[in-house]
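In the form predicted alone, a lone chain appears below as structure tokens.
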Amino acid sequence: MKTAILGAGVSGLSLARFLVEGGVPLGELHLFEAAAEVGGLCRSKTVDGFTYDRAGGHILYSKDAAARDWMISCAGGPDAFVETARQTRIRFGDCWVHYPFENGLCDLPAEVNKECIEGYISAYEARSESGSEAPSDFDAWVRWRFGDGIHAHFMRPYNEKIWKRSLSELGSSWVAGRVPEAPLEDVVKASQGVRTEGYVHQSIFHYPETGGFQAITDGIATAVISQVRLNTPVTQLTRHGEGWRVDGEDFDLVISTLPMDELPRIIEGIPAEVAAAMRELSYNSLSSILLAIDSDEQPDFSWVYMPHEEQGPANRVTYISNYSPGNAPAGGSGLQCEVNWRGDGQAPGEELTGEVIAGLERAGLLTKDQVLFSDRSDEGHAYIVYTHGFEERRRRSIDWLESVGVLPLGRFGRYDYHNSDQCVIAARELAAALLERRSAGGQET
């Protein structure tokens, strides 16, 4: 069965490799990739010995040990990775606040601590007494879940910085069930100075020793790289008999990891209401800025959240050289700064890097004279934005694609808020279904 896989990011590469591992002849698979290299959102870049990840600081952790171990084995095995204990902080004025915020209240100024714990307790009591369900509006959800203090001091400014929208424009489905709730007892203890931990599922993570996070997708690609057509964007997808034509070439099966919002300009015959639903799927773009630092004396942090405007445009700073010593030359270190911008807007201009450096200097993370050089990478599709009505638009889009035999896969292929391990898990599940279909159809593997 001649199969086209549109996109050679982590989802497309993983699907192809799982199919080959399941017995599908390599020659049946054809991966179309618009870029000059594979990896998609997992690509990395090295400049003068400093390595950073182009689409934000990635880490490898997973609740699915088999998926994690498969990714590690594809990229050289455990000896090719660094295992790190997560150390994350929030920069609040001149304070380093433990993350998550509600587990670090004792690190705040006393008055802010008081506002946050009183608001948290009030919100907890109100939920318990009323039995109310989670609000569908994200701004209301934050107040309902965390209270007015945490809303005002962290959640509102930080999320507005990330999403570039008022929180009332967003739904809450992406956080309801995704963000674990800290027990009230833990938050009270944290306010009183007794250290508590949250989000322990990320407490240990892995990262490639060399090559950045891209070492993982490069490793996955080794089994299928001969079938990847680089510099080959898909411009037309048309129905032909029981199959599809991709830029005029016939295929029996098509799997698309391309952003769904771009499909109306590629696929012929999409009903108007489905095309509108696809186009209205919202996303944010991302600028990742490497700052090469002339010092290896850095805090033992993994990353730092920057919620406030005076800290500059970066919302998160990753100490990327702490992930692996291979990410910086001896005597140096690398900071990776993330700046989000609306996908329906224009990319920030050349002044962005200077603004980021100035903000980090005000925040006390560096001094300007420590910066040897900078480098910037932009990603058009980086984060899914859950505006109101998102679930209906997504459902309508996926239902139509599956009804005509184009199988969507991946973060933007399905508009699923998936990390890299979840992309691998989804690819593994789809490969299993396709192999079962193949077996039932009597085809040799």
Ligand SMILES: Cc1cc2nc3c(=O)[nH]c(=O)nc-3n(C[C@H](O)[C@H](O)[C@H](O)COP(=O)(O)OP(=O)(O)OC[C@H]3O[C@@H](n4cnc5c(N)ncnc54)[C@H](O)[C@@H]3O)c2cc1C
The other form holds:
Amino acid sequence: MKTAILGAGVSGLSLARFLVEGGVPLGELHLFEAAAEVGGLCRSKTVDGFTYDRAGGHILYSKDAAARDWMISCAGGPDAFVETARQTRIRFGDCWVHYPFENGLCDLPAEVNKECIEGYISAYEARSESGSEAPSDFDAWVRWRFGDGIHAHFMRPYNEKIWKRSLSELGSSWVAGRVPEAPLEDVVKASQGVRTEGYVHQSIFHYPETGGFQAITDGIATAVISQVRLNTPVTQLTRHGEGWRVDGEDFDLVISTLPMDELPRIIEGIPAEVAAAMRELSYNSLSSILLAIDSDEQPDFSWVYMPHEEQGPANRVTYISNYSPGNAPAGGSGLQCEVNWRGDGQAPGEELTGEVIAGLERAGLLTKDQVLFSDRSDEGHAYIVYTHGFEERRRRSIDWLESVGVLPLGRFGRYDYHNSDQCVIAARELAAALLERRSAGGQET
Ligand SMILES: Cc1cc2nc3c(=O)[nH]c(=O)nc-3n(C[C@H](O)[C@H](O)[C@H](O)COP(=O)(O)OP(=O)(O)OC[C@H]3O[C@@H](n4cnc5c(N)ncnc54)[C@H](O)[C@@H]3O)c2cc1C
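Right, and the form predicted in complex with this ligand of this protein, after the form predicted alone?
First the chain shown before, then all remaining chains and molecules of the complex.
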């Protein structure tokens, strides 16, 4: 069965590899990739010995140990990875606040701590008394869940930096299950100076020793790289009998990891209401800025959240050379800064890097003269934006694609808020279903 896999990020590569591991002849698979290299959002970049991840600092962790171990084994095994205990902070004025914020209240200035804990307790009591359901609006959800103090001091400013719009334009369905609720006693204790340890699950993560996070997708790709057509953007899919024609070439089966919002430009015959639903799926874009630092003396943080405007445009700063010493030459270190912008907007201009450095200097993370050089990578599709009505638009888009036999897969392929391990899990599940279909249809694998 001649199969086209559109996109060679971690989703497309993993699917191809699982199919081959399941016995599908390699020659039946054809991966189309627009970029000059594989890896998509998992790609990394090395400049003068400093390595960073192009779509924000990436770490490997998973609730599914088999998926994580598979990724590690594809990329050289455990010895090729550094294992680190996650250390994250929020920069708040000149305080380092433990993460999550409600577990670090005692790190805040006293009056802010008081405001936050009072708000948290009021919200807790209001929820318990009224038995109210979680509001569907994200701004209301934050107040309902965390109270007005945490809303004002952290959640609103931080989330506005991430989402680049008023929080009331967003729904709350995406946070369900993602933000575990801390017991009230724990938050009260945290406010008094006793933090709950082991609060953050997935506290240990892995990162490749060399090559950045991309070493993982490079490793997965080795088994299928001969079938990847690089620099080959897919521009047209037309129906052809039971299958599809991809830019003039016939295939029995098509799996798409391309951003679903772009498919109306590519796939012929999408009904108008489905095309509208696809186009209205929103996303945010990202600039990742590497700052090469002339010193290896850094705090042992993994990353730091930067919620406030005076800290500059970056929302997160990753201490990328703490992930692996291989990410910086001896005597140096790398800071990787993330700045989001609206997918329907303009990329920030060249002044961005200067603004980021100035913000970090004001926040006390560096001094300008420590920066040896900078490098910037932009990614168009980085964050799914959960505007109201998102679930309905997504469901309608996926249902139509599946009904015509174009199988959507991946972070923007299905608009699933997936990390790379979850992309691998989804690819493993799809491969298993396809392999079963093959054997039921009497095809040899
Ligand atoms: C800021 C940020 C931080 C993250 N942190 C982590 C983390 O710490 N850990 C983690 O595991 N995950 C993390 N992720 C998520 C992870 O990057 C993604 O889940 C994963 O890379 C998505 O893989 P994918 O293959 O589904 O999509 P993509 O990587 O987007 O792959 C799609 C591929 O399709 C190609 N393509 C697009 N259009 C066309 C076309 N017309 N024709 C042909 N090819 C095309 C693209 O070039 C790309 O290679 C993070 C993501 C972001 C944005």
